[in-house]
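Okay, so here's just one chain, in structure tokens, the form predicted alone.
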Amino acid sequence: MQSSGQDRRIVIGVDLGGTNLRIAGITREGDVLHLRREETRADAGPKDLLERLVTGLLGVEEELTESGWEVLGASLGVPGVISRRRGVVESSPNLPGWKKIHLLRRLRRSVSLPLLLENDANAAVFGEYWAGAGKGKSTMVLLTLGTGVGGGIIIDGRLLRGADGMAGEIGHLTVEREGLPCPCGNRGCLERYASARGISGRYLDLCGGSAPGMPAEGSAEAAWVHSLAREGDRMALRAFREAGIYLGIAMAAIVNIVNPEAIIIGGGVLPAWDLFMPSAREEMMARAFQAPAESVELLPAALGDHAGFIGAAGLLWKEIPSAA
């Protein structure tokens, strides 16, 4: 039975992730209800996509508003390049095809739920921000290392989107100036050095460019070179210790130009912690500021894979007058 009261208000999170798609109802304390997860499939183009997360969405609103929840509307985390008031992706590298998709007026003729859109590394970052590692700080800064290098910024409990959107790809900080081609267009990204794929990638080089047994591609490269890691092998062990490096030099300009309360860090590399970390720490420590430096925390995220779409319900209940 249905209770009286905000107690049965709820919003949608969805994460459009270019592995996986997930959708769940959060509630205004950010706990997770009736989550769909299911592969993104996005090679088989926008329009099989658009059916499924259409499908995804109304079937979550079934599920809550039958065990008794008022839904409120839907907020949608997706990839790439974001113009958030046209409900437009102007472009998504992780979604192929998707290019100047008119995404909320295409869900609007299905969806009658108010509809939301933002960018995932945004969403991601305010969800340990409300929700999570974050919880607390005024200022931080989230990074995720994954097979790329995502980033996000909340400064005195605002996330910063910048003129365009695009503020906080922090994975394209240059840390070195000679560095790695990147597909952005620069050299030396942070990406290129800290992500699963660097670090992977790394390893090959350090054996000579063989290494038998090595998975072909994707995030088993870095589980496997952890896995090495964690059985004693020296260039696996090297691998992820000038991948810290590397995050040390970008942390230090973060901690200067941002003076965070904290620096969180999360993806899939993330079990490798104490394997990155000691040099991160270590190489920050002795490039930046010494005041900030001492007084940034340096924490592992909490919320895992769920950062985008609680992140993304979380905006949303932000943007509630009477959820305050």
The other form holds:
2 protein chains.
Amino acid sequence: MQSSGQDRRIVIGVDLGGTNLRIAGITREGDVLHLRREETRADAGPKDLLERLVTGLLGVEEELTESGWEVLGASLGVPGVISRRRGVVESSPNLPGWKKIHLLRRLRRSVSLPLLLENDANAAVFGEYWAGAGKGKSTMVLLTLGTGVGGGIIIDGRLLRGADGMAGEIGHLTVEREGLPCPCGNRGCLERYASARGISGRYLDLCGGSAPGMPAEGSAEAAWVHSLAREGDRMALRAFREAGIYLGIAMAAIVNIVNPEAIIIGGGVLPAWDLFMPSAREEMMARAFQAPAESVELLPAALGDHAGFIGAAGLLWKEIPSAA
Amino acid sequence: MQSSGQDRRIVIGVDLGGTNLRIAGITREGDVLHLRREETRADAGPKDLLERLVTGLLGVEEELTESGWEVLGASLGVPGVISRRRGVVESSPNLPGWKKIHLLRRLRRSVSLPLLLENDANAAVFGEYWAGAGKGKSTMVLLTLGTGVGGGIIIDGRLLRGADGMAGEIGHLTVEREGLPCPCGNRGCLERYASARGISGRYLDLCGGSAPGMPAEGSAEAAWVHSLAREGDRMALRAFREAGIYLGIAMAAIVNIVNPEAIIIGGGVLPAWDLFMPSAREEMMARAFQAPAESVELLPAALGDHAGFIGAAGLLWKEIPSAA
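Let me have the form predicted in complex with a further copy of the same chain next, following on from the form predicted alone.
The complete assembly is shown below, putting the previous chain first.
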């Protein structure tokens, strides 16, 4: 028997990322219980990953039930183009072979819980809003500076999805009209300047195209440039400062168009906050309208890698009436 | 007695613009009745304008009542910074002397109707959504290319106001990082390139700084450049084409960030649609994500000068339960 007044209900949140598969129980307060993490190993194909996803889901469900929790459902954040209503992963650049996978239908063969599917970037922004740095705000924007630049927007407590579920792609805002070409087809996207790859690429440029000792992969490169900046390397410091200027142009656009209470910055570049944020803030203040620029709070993300599965669970919690 | 099934209720909409004061009855279907228009003559000061506003409101109310309508309230669109809840016009660049005017409190001395106050750009976008080109859409954006560039955003049928009521300022999106200085303090704002003033200014530049016969005022200048373009003037054609390119950069940003069903273009530049829209569309398609760019409809505004007072009335209608 559960003690009176204490909610023993719980929701399972899943983050099916390109690198890691994370599954955990999430309370209505956003607390994380029985977190499981394993490598996604997407190369092994959809069938293998689906089997491990089912195993993980049932495993966490069993652990939670044994600990006296009532599991109400499971909610999954998945990268790529998602049909939420039909529960289908249409395509996913980070999950090779995932083309028109009827994910929820296939999970229902083995899992008897109510299920929800959401794009992982949307899940992450909802997580920061619901249980992270945006707690208590109603209109906010998340920018994730990682390998690329992700984004998401909350308006009056609701995810801005747009007509096709494609809203919030702030990483592909043009910040330099004739700028660097972006894989998305545009030129001068924010992502090309303020992502880990953008920053390390700019550092390489500033060094004349050669930086001995730089690791070969985007996010590791940026961490390496970050460590050089901490040692006082002027080119490394400049690379972060310039990234901040472009970030500031984008933040000014967000301030003038959305007028949010907060812009929250997350992702792998976050530890370099003090290296890019002064120039970003200065550029934003110079470009945006004064009143909304002065009122917007610039905050570091609070949930790190957990934002995706916490937010996925939060989206399901939102649909469940409070009190048992 | 009203005939059964026919709604004889009506709302008065007011557009208190810098040039014209418009007052009319608006049915729940968005039809306009008993429209009064007079010059604002804002130079005569707030007291004079307030008196004429009261006279106009009471006059339209009387006419509607005599025609058998039940007037439910009046809703005003006013340019500038508005405190909606307190009914105060904080400041208005287009209405000299309007500083912290308690507009609704002062109107209530003479007008016994329920009153609503809204920013005029917000009223206009709601008008196009409710009864104009955006009818039937739920997420849409309005861009008004006039003396300046105004904007407004509807998300799921609701005005996006933002934390301080300052959202939707798409005219001040940076489209050229080191571009022309804008009175707002930024550089390279859309407004500097795609407004009537921006287009005529660019034409003047292309002509080497001198264009004999050009009238002296912004919107008249643009109409004059428009007429030259119709005669085949290559510099005039180029000025509109270039404005379209910058408009397309901004539309791509809107598509990637908001993913609306429609972008609606209004304002005094609208008659030149075929001169700027091909380059705008091309630029948008080249820069935005394919799916949302292909799904967005680009539409000319339908209500013209009437959008403001129709939309103001629509915002009040939205708060009134349907059926008498």
